[in-house]
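Here we start with a single chain on its own, the form predicted alone, put down as structure tokens.
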Amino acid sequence: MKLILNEEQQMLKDSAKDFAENRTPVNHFRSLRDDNDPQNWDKEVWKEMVELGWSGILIPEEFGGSDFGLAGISVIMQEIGKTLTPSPLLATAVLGASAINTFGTQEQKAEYLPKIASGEITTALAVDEESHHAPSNTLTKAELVGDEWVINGKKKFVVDGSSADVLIVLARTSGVKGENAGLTLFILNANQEGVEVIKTDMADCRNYANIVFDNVSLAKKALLGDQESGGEAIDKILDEGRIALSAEMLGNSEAAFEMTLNYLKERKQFGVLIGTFQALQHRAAEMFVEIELTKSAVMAAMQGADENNNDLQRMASLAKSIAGETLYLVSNESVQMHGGIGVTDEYDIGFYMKRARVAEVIFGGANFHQERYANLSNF
């Protein structure tokens, strides 16, 4: 496996870098936060992303996409991560597109994929029900009553859930809490009767929701994939999301590190640039090494996904675990090296720490993925 980008991937990365720097610098995120934007992302910016073809990167050409693969969307996530650009890209263009394209019927693909590619709809993946990520602990119940499925339960911390038009929901059709067996995926409209979406505010000022399902009736065709195949399906969908999110977290770390290096070269104490202090040089060197290690893990995972690598589950967990630990380290050190001003709203560096604290736990934190990696390795 070559840990380098091909020409098309590099072009996407360069295009995303230009877009992020010129259209969505950190001030863009700051303005959305200050304006208390109800969606926490800009419709016009999302429209421009769609026009660039980003929403269709994982969608086949027959449904209006480009099918550039996970590496293509991941390099974009990395670049917009550098400027903390909020958008439905992860929830819609990665999770939603991947779920429907991989497990949907031909009818579902024809109905939803062109709308995702054209920006007509956004999606959200509703998985977790507890404070910690654990898909197998699903208790949301789906029962077949006559010719309809009836869903009851609740989901927490749904990424982009408060603005999504379409929900992909993991529910239990049999089995007990803690088992992957008996899980089934469903697809439904977010405005359907019985669905209550409760917007949730988090430290990173992004779009999240808790969702309650109260006797939500769905036709049999609302199944996404085969009945009770949701355990395996959700793993594949989440692994693609974890890899793309790891790429974004890598971008977060790179930007925070660069911002801190610039500060070390400008800030003086006792008439001396603080970047000349050996202790700070050692800490900066540690951050650099960890970022380089993260680059290798993320690139291996995203290339492995496109090559259908048999070891993808371990690669995804490795990337998410390392990206989370690196972002935790870099965001902490960056704020500390800025000193007291690092935690003030006047400086942007604090935004990276707030994003880190939330991104680390989305789809499983370091502990979750280290345990998963160990189990997959038969330790």
Given for the second form:
Amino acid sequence: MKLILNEEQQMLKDSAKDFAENRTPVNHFRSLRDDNDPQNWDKEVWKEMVELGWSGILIPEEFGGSDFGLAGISVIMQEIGKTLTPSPLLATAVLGASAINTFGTQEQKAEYLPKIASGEITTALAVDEESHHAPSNTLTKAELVGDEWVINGKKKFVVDGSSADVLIVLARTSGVKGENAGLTLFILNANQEGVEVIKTDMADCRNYANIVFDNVSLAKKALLGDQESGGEAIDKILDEGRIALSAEMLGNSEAAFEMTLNYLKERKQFGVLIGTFQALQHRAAEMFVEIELTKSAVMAAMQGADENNNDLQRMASLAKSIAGETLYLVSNESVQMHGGIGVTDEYDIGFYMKRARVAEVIFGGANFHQERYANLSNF
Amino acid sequence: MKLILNEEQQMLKDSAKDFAENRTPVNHFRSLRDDNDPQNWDKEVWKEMVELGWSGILIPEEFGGSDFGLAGISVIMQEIGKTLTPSPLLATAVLGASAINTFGTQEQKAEYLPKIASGEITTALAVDEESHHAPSNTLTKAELVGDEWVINGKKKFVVDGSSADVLIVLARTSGVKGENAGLTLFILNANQEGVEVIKTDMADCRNYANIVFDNVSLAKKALLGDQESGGEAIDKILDEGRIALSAEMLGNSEAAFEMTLNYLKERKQFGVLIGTFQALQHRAAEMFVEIELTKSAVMAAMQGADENNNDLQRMASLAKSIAGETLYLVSNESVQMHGGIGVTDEYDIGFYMKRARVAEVIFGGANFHQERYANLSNF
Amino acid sequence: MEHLESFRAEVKEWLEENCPPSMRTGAKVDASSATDEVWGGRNAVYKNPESKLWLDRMGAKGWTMPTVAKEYGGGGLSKEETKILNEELWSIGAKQALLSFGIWMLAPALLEYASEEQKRLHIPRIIKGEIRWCQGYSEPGSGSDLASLSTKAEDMGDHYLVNGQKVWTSYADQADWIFALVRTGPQEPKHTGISFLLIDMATEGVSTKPITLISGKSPFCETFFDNVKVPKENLVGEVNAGWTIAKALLQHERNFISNFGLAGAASGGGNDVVTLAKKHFGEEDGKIANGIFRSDVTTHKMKEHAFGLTLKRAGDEGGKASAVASMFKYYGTEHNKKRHEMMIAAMGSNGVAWDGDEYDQEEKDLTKAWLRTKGNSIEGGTSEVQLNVISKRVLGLPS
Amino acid sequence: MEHLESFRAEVKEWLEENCPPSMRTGAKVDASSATDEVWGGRNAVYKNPESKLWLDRMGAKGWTMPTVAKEYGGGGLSKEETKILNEELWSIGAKQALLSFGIWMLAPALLEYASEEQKRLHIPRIIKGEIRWCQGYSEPGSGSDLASLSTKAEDMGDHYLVNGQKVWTSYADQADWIFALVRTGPQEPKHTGISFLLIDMATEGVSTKPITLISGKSPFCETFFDNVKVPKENLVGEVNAGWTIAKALLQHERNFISNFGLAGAASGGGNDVVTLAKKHFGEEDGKIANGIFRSDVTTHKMKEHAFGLTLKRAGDEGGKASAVASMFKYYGTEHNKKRHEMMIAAMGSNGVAWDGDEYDQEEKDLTKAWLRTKGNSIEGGTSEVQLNVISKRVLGLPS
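Here we have the form predicted alone; I need the corresponding form predicted together with the partner chain.
Below is the whole assembly, all chains and molecules, this chain first.
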């Protein structure tokens, strides 16, 4: 495995960079926020992303995608992460596409994948039920009543949950809280009777929802993957999501760091540029090193995933944990180095801090992934 | 409780400071080391310490001591810690005196305490059997055979063990490894038949020994404290030792920091004093803060101990943990800031690093005390 | 001693008669969110009329600044008497009658630097809560280099003409007067061309605009001076000698902020990181169920313990050295930031909630409180400035 | 391709015939403690005669520096051929025939900067291991400011007269020649008055004294020059232009040291922190029994993993920028220090053993290895210097 981008990936990255810089600079995010956009992302922008082929990157060509792999979508996530570009890319093009393509029946693939690729639908993955990510703690129940599955429960913190047309839900068909066995995935339309989607406003102004399932009846074919195989499936889907999210977080770090470096080079105090202060120089150098380490971890995870590296779980946990810790460091240092204006809403740097903490929680924080990495490594 | 020294304590501190600076500067330690002194401390120096009354500080006046309390001995430990003054003070005047005075019978007190106060004997406390401090893991066995206790087992890492005349030993009279119940303390002469004292050379050139007990027969009166009460007793004795040791470690940190500050003020690189480099200034300021926090923790622990504060365990763990972490930081930073000469044997600063790591292990490291503090605090 | 005992009896009796029932709730004042705080001033609105009554009574006794001499409207109490007063207020759970930058900052400076006339004019109004003050120091671009300020006050013979802009003026939009640093000696070296000026904010040309922070609304404002005429008698101390007063005041502010680190820790309750961690991670054998987080919590709480002891030790030592204040400002604010980071981390997704009904108000408040702490290590002298001060003034490292 | 295949066959055959059995142990060379290392030189002692045989045979082929041209005694191999040679050496577990600062540092510099005559004289002797070299850069007091060196070489017409002192010269007491930086232009600015000089240590006036480190004995020496006469033809490059050569060499050294961080980690075995922690803290359900330590180990190992991937990525990118080298030097040495701290911490009292029979040799060695790592972040450019380089050259922060 080479830890460099191939030509295809480099082209995707360049194209995403160009799009983010020109079409969706941070002001795009700011204006959606200021307008209290109910969806938190712009339909026109999403349409353009779809036209660039981004929604189909994890989708095979026969279903209208380009099959460029996780590395392909991750480099895009990294670039749009730099400008905090709001879009349903993570939930739809990564989680939804990967889940359906990997675990769906031929029929399900034919039904959903072309619609994802064409931008006709967006999706969301409903996993968490507690304040901390823990798929095995799922309590949402799916019971077979006659010919139908009946789902009851409440999911929370569902990324892009309030705008999604189609939901993929992790539910318990047997076993008890804490067990991975007995979990099953279902796919359904968000407007299904009994589904109540409650949009929640989190600190980073991404789209999130809590979702209540009140006696939601589903046909048998709503099963995504085999019954009781959801524990393993969700792990695979989540790991792809974690890697793509890590790439986005890396982009967040890179952008915040660059803004801060620029500030150090232009802001004067006591008659000199503050970038001449050695204490700040060394802290900047340390951030640089951490970002370099993060780049390597993300790169290895995304390239490894596409080469079916059998170390996917550990690599995903490494990437998510390190990306989270680096972004924590960089977002804090960036605000501090900006001084007073760093804590004003008028200035963009604070957006990265808010995004940092919310992204940290999505699909497990550093704690979760350190524990997982340690277990997988026999520490 | 006031976190300042009273007049008596201040006088002891001044006297110790004077002694350390004039009688036992670091060169005294160095020359004992270079001479491979078999005892690692100087009898003449110890005699002078005894004459200053230091061996009797924890001993009541009726037995020839001054009863100045743990704070009294701790301020002395702090000062002699600054010059790494070698002496059996910790093992004898703190651990031995405290153990016998707190748990001994009237007869034992009358037998041992005057001899400790007068410098006639030194003592050592034999607890550890594994590489990590864990009194409850004691396996050394004491069985009652007829009228006598028979002891078998091996102790390791006994501070001042090779020079001690009298040993206090933690042994198991019932129960199994891991239990605090079933532990009992014994007091015996080091030259007792069956006792083999093996001196061990550790990195810091303090006196340590491993001690083998091979069918050592003891009269019933060799019990120190009640049978099976050793678990509780050892905790109290160790906590006093931990606090006094923390004071010594604080002294180590203070001295290493001062040497480093002086170096920053005199060493030139690139034509300027290295103390003008802001990165080093900030790191020095951070060390200063950590040392201040350590001073407070040690002060609160030692004054609290003398006021029978019911939080002794938690305070001892706080002091030992913070003193250890501060000394770790300061010893590392000090060597690094000295540059090349910092890693040469010719220069004193390396001594503090060696002492730091060994002191960290004695009576439990930061890990041990963090866990203990957390348990006591219901975290 | 007999005198003090009778004084205690007097206080008890007076409080019994004069402290209204609703002012004895024992509630702590939480400066960030309390809505029924009393700040006084011309435009004060009293949701609870008893709080106005309580202010008036305490103000009349001069007990909002008990140690200030009676001639300036103070309580004229000795230190020992003040201690007794505070103990008695505490024992009935009395609310603070008046929160005031006038009391905390301006009055002490006036007592030291102002003319007799100025003291007699301004201090009683501060003590009675009649005039609410704000502080005008920082300017856009001045940052840590406060003395680089450029708001100018030109000597026009019978008055100063003030032009410029201040930022970070807390509650400027609700204050009656502002004490401001202005440049009166544009040709002087930067520290010696500054004067300390008192300005009535009702004067024509003064305007304010609130600042929104990353945490949301804030008491901070921008304050603009557009050809504002200020009478010359409003100058405190000598012309061009304002920096000395400013430094004394800044020191005061620094001491004030350094207590942040422990404020919440001491108050306990639902916002303690241990409680939150047990709630959100669960408990096993009474321990926080997540081992890695428990380990982080432990080292954090031990540092907090040692820091608390250090504050106590500094008090016991009676030391008031500015360098020590720098240490407390630095460590207290950094610790407070860390404390909030740990609290929101303990709460998982509930720790990053912003709005709506799906999360508790307490949770949403904590998200904002966390963001607000980011300013602690910037305002009142950045952490970097404090480290500079420690390294140079305490450790004697060369410049 | 056909050529390469036949080359591989040739190599295989040659190795089969020429690599003595005892040189095929596959043992890794551990630079800190190995006793049967081969460093060559006039005074070399070969405990195992086969190691001399192996050196002579490899030297004769020029395969100790396979890519160097045959006219200088090298192997004259292409990159592809060299890769094959290394693979074949690896596959039979061949020991390194020669460890040499001549190979690692001097020869590359000579190839770039020396005269044809100098190359023909010195490089073959390096390749054959006939002359053992040491490096004379640092001086007492020069520290990070290497260019402040003051050992002077005066031009005496037919020779230079050298006076001064070097420190940190590795193995100077066993070396035959030294390549040294000397001051030839005392009036020049400090960087432009330096020359690069080759000195035979057998010359009268050269003496050495070993340096004891906090970790004990070391290969480092002080080297003294007392009126040492050095022929003028021993100057490499132009007079006063030695700094350019020095910088190229330093870069090389930095790259060399930055691999420290992973050296031990990759080698696995008994010195891995996880193994040590399980041994000394015990295991529960296959996990390190001490939760706090396990947590520390985990974050440390994850950083190590990411750092290893970063080294690999830099290789894949083919980047050799000096700034990246600074990053690796900085992080590699800091990580290695931390790794050793964790190992000795895992071992408790066994981690601080120094001498005697009560502790294993491996334990006592590790105590010393831990202390030795403290020099890693100082030698070859301190961590502070590396951070300066990163902040200025990579990040473009102003001076």
